[in-house]
Structures are given as structure tokens and as C-alpha cells.
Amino acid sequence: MDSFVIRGGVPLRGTVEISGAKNAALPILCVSMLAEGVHFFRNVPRLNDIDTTIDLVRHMGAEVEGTAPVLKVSTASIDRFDAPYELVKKMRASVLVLGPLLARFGEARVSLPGGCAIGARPIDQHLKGLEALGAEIRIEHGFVLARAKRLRGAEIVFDLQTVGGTENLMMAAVLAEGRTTMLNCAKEPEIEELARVLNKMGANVQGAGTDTIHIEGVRELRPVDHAIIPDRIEAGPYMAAAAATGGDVLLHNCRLDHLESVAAKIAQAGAEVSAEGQGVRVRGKPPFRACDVTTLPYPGFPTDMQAQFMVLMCLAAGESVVTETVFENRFMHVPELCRMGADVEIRGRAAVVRGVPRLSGAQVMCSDLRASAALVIAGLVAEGETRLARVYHIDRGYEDVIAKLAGLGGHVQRVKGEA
């Protein structure tokens, strides 16, 4: 496994291009299975999770040509309706093939999902919703087995907001007979993007981006040509890094309206955040102010930015409280930050952060995708050299991170083998 060597202390300056949204691209690639024909997807990020999804749709018989950012997907020859453990264990989003396979082909066999070890993320809401649509569901030997001659529209009430569950059931319901109403839906921009794609394919989806979605089922869909929205979750770490290093960075191809909660907290900490052209500019202005933050479903502060914002609070004057309400095991970066001189105490679902004058370079280890981004930011602001192990997590979710940081003046080198 590779590692990063980071030399800190340099303010980031310049322009960085934000890639297409991974969390939008993954379900959209699965959407291709809903309609026979040739699909074109543009602004697709080059990431390991995208490669895993491509392997998955190829396993089912689809043909995928090209390389990100432009992919051509032909679904005329799909002849397998299973998602094997070997692929699903790498990425829990693989479970998103369940809805499309069941809706179009009437059957699916999908391994129970894997992914980052950040806490329990069951798919019970997915299965409950599919059963409401008339599917017969069994779990055998670690696989979900689903069958239905044709799904039927129904009212689905989520017990909690779930992005994956909302997406899976949207993709299932578009080919169901009759009307489906989904209540307590996730409201993320990626949900709106999925609805946009489905409607371009001939579906009738209304209300995406609110907590209530109405879907009128249709008999069939047509292929689509679509460019994916910018990645707000990639943009967030660059915003935090620009602020923390005292830099001045323009994030091109970035939508501030998708990042309002993040921008508000970074500004509250003392940085300047503003829309500029087709992007967002962030100017860091230390010393920073301590401020509390609580993660919430969109449009609240995203759990995927909790770790990165904590780095900024590690350098802020005073005491702040970071509360995690989405995942119960998302403080695994805290011991690593403390190795770098941070003063953070975990108290159940909250972390009390007492600001320190500086962080120091150390040997640290990535535990999950978003914690990895936090440790890169910590390395960029720390005195001396930071050696970051298990960076394969970063490859799953951040495109060309070394090249992008180098373009901003950051010193990050990839080396073979563990640090």
C-alpha cells in the first residue's frame, strides 16, 4: 500500500478544478440498467469507486467504453442480475443496482454491502420500500434475493432519511405500475440530480430535493446523455484547506448553493467565502474563531465534512464542540490528529476541541475516506513532515489530489509502500 509524505506550512494559492460528483455518478451509472441502449455520461470523476461500479455493470453484461470524464455504456446485452461479494465489499453504493435490476428484469441477487468502517449503515429501509412496491425479499448466505413480476406503486415512509434508500427506491418506482409517494426522503443535491436524469430518460419524478417525492410509473425508459454536477464533497476539503493554511483559493466548477452550511461555518471561523464566476473563492484569515458544529442530513452540515472542519477547529482560539449525529463511529481520525499535537477529547457522540497554536508533522494512518482528507489538511498546516499511510481510501473519493494540491503550492508526494 502507498503512502503520502506531506511538508506543511505553505498557504495554498491559485485555482483548483472541482471534479464531477462521485455520489451522483455512482447511482447514475446504475440508472443505465433501467433502459436498453447506449448511454453517455460526462464529467465522470476518475476514482476507484467509479472503477468498481464500472466493473459491476460489466459483470452484468453491459459494455463500457471510454475513460472518465466521458463514458459510453451500452446495456443491450445485460444477462446477469447479481452483484457479487467481491465487488460489493469494496463499496456499499454497489447495492444501488438492486432497484434497477428488480424494476427492469424482475429479479436481483445482491451481496450485502461493505464500504468504510464508519458505523452501521443497514439497508433495511431499501428492503422495506421494495417490499411495499410488491417485491418478494429474502436474505440468504449474505445475499439479498429479490423478485417481482412487476412492481406496483405504493406509499413508502422512510423511518429515517437515507440517501441510498431514496435513490434505490426512486430507480425501482419509475418502472412500477401506478403512483408511488415517498415520504421523509433525503434531500441532497445528488437526489435532485438522479431525478433530473430519470426525467430525461422519460420518467415522471416530482419533488426531488424535498422530503416528499411523487413518481408516476412508466412502461419503459430511453437512454440518456448527461453531464454530472460538480462534487460538493470534494470541494469542501479544498475550502477547509484554503482556510486552514491561510491561503487564497478559487474552486472552479463549484456551486456555492450546494455548500451553504459548509461555507457558513468556515466563514464563522474567520475565513472569507464568496461566489466568483463559476466557482467559489476562499481566503483564510487566521487567527480562527472556535465555533460548534453538528452534522445533520442535507441541508445541514454534512457528516462528510466533519473531520475536515475539525482540523480548522484544532487551530482556532478557544473551545469548540463537534457533534456527530449521522454515524456513530466517525471520530477515528481524532487519535491521529492528537498524534500531531491536537487537543481533542471524545465524549460519546461529541468531540471537544481545544485550539492549539500549531500542529506538528507525525506518522499517521487513514481510517476511512473522509478522515483521510482531514489528515491531508492537517499535514498541510503542520510544522515539518507528515507521513500518511493507507491512502487507498483517498483514491476512492478524491481525483488527482496530489496534482491538484501541487497546483496550489502544496507539497504532497506519493511513495510506494507504507510510510
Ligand code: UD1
Second form
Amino acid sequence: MDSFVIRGGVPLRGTVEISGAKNAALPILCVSMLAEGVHFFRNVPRLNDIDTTIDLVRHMGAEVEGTAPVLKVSTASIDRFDAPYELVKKMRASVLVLGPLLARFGEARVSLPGGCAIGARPIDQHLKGLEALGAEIRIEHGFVLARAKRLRGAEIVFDLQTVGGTENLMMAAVLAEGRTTMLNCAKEPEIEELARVLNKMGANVQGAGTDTIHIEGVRELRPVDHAIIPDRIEAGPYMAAAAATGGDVLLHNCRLDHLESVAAKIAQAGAEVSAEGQGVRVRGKPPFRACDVTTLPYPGFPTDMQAQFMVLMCLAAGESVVTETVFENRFMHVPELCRMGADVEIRGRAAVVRGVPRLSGAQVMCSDLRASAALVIAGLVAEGETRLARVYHIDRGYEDVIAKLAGLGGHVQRVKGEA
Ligand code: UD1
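Let me have the form predicted together with the ligand next, following on from the form predicted alone.
After this comes the whole thing, all chains and molecules, with the earlier chain placed first.
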């Protein structure tokens, strides 16, 4: 297991290129299974989660050629309809094959994801929706077994906004017979992007990006050639790091319209955020102001940015309250930040952060993808050296982080094995 050694205290300056969106690419690679033929996907990020998704579609029998950012996926030879435990346990988003497999082949056998570090993360809404579309669902030996001759359009009301659930059901409903209406849908940009791809393939999806999505089922879809949108969740940490280090960073290939709530909070904390050409510029202006933040489904403040924003609050004057409403166990970065000198107290779903003048480098450990990004930012602002263990979490979701930070003057080194 590799580690990072981070030498802190250098303001980040320069331009960083933002990669394609991981959370858009994952469902889009699964979409390839909905149509027989040769698909091209561009601006795909080079990440371990993408490799896992490639392994998954290969496992089904698809052929994948090329390397990210351009992948060619041929789906003529798909002949397996299962997602094994080994792949689903590595990456929970593997459950996204359920909808497409069921819609196109009438059957799917997908391992249950089980618990994960940031909470229970059930898939009941995915299964309830598929049942509404006429699928027969059984749970056996840790697997979801789903069958349907042809799915039928239906009205689906989500009990809560779920990104994966909305995506899985969109991918199922596009080939269903008749009209599907989905209410209380998630509204993330990745969902709009999925609808764009499905419509390019010949589907009829209306309303994605709002809470009501209408889908008119079609008999068949055609292969697609598509370039994936920039990753707002990769951009967020660079924005927070630029602010926290008192730097000046231009994020190239980055959409401010997908980052409004993050930009607003970073600006409220005292940084300057502006759209510039094809990107976003962030100038850190310490001292920072304490401000409260509550995570919410899009367009609210993203849970995936909660940990990183907390680092900025650790350095702000006064007390701020960071409230997590999306996942129940997403404060695992807090004890690690406290080891670096932060003053944070967890009270149920809220963390009370009292600003300190500085953080100091320490030996800390990554617990999940987004907490890891926060610890990298903390290392970049801290005095002295931070040793960050278990960085395989970072490799899942942030492309070339060391090279990108080096381009901004940040000192991060990868060490083989534990630091
Ligand atoms: C996606 C993102 C992840 C992000 C999350 C919330 C991908 C690959 N991952 O995850 O980065 O943090 O959205 O923005 O896109 N829930 C249920 N039942 C269900 C489904 C979800 O109770 O059937 C709950 C979850 O436990 C969680 C909440 O709904 O508390 C939101 O989860 P969801 O939006 O589904 O997250 P993911 O799609 O897993």
C-alpha cells in the first residue's frame, strides 16, 4: 500500500487541467451494454474506478480497446449477465449494470454491495423501481437476481433523492414498453449527462436535471460516440486547496455552473472565485471567515466536498458547523485532522469546527475517497511534513494528483509501501 509524503506551506499557483467526470463516466460505460455495436467514449479519466468498470463490462463479454481518455467498447459479444462480488466490493457503482442488463437481456445477477466506510448505502430504491417496471427480484446468497421478459413503463416515486437509483432506472426505462415517469429524482449534472448520452443513442428522456423525468421507451438503441463532461468533484478539492494555501489557481476545463454551491461557500469563506475562459480561477485571501455548511443533494452543497471544505474551516477565524445529511458516517477525516492540530468536535450529524492559526504535519491515514482529498489539502497547508497512508483511495477517484499538484508548486511524493 503506497503512501504520500507532503511538504506543506507552499501557496498553489498556476493552471491545472480538470479531467473527465468519474461519476459521469461510470454509468456511461454501463450504458454501452444497452446497444449492440461499437461505442467511443472520450475524455474518460484514468482512474482505478474506471479500470474496475472496464473489468466489469469485459466480464460481461464486451471488448474494450484503448486507454483513457479514449475507449472503444464493442458490445456484440456480451453473453454474461452477472456482476461478481470481487468487482462490486471494490466499487459500489458496479450495481449500475443492473438496469441495462435487465432492460436489454431480461436478466441480471448482481452482487449486493454491502456496507461501506461512509454508511450503509442500501439499494432498496433501485430494486423498488425495477419492480415497478415489472421485474421479478429475488435476493439469494448475497446476490440480486432480476428477471423480466420486457420491462413496462410505470410511475416511480423515489422515497429520497438517489443518484445511482435515478441512473439505474433511467437505463432500465429507456428500453421499457411505454412511458415511465420518475418523481423526486436526483438532479446532479451527471444525470443530465447520462440523459444526453441516452438521447444520442435514440432514447427519449425528458426532464433530466429536474426532479421529474419522463421516458418514452423505444425498442432499440444505437451505439454512441461521446465526450464526457469535466469532473466537478475533482475540481472542488483544487478550489479548496487554492483557497486554503492562499494561492492563485486557474482550473482549466472546469464548469462553474456545476459548482455554484461550492464556489459560493469558498467565496463566503474569503476567497475570490471567478469564471475565466474555459475554466474557474480561485484566489485564496486569508484570513478566512467561519461559515456553516450543510450537505444536500444537487444543487445543494455536495457531500463529496464536505471534508475538503472542513479543512478551510479549520483555518478560519471563529466557529463553524458542518452538517452532513447525505451519508451517516462521513466524518472519518475528523480524527485525522485533529491529529494535525485541528479543533473539531463531532455532535451526531454535525461537526463543530473551531478555527486554529495553523495545522501541523503528522502521520495520517486515508479512510475513503473524499476524506483522502481533504487530508492532501490539510498536508498542503500544514507546517512541516505530512505522511498519508493508504492512498489507494485517492487512486480510485483523482487522476494524476501528484503531477497536477507539482504543476501548481505543491510538494507531494509517492512512496511505495507505508511511509
Ligand atoms: C453518488 C456518487 C457519490 C456521491 C453520492 C451523493 C457516483 C458513482 N457516486 O453515489 O460520489 O457521494 O452520489 O451525491 O455517482 N440511498 C438509499 N437507498 C437507495 C439508494 C440510496 O437509502 O436505494 C441513500 C444512501 O444510503 C445515501 C443517499 O441515499 O444516504 C444518497 O445516495 P446516492 O445518491 O444513491 O449515492 P450513490 O449513487 O451511491
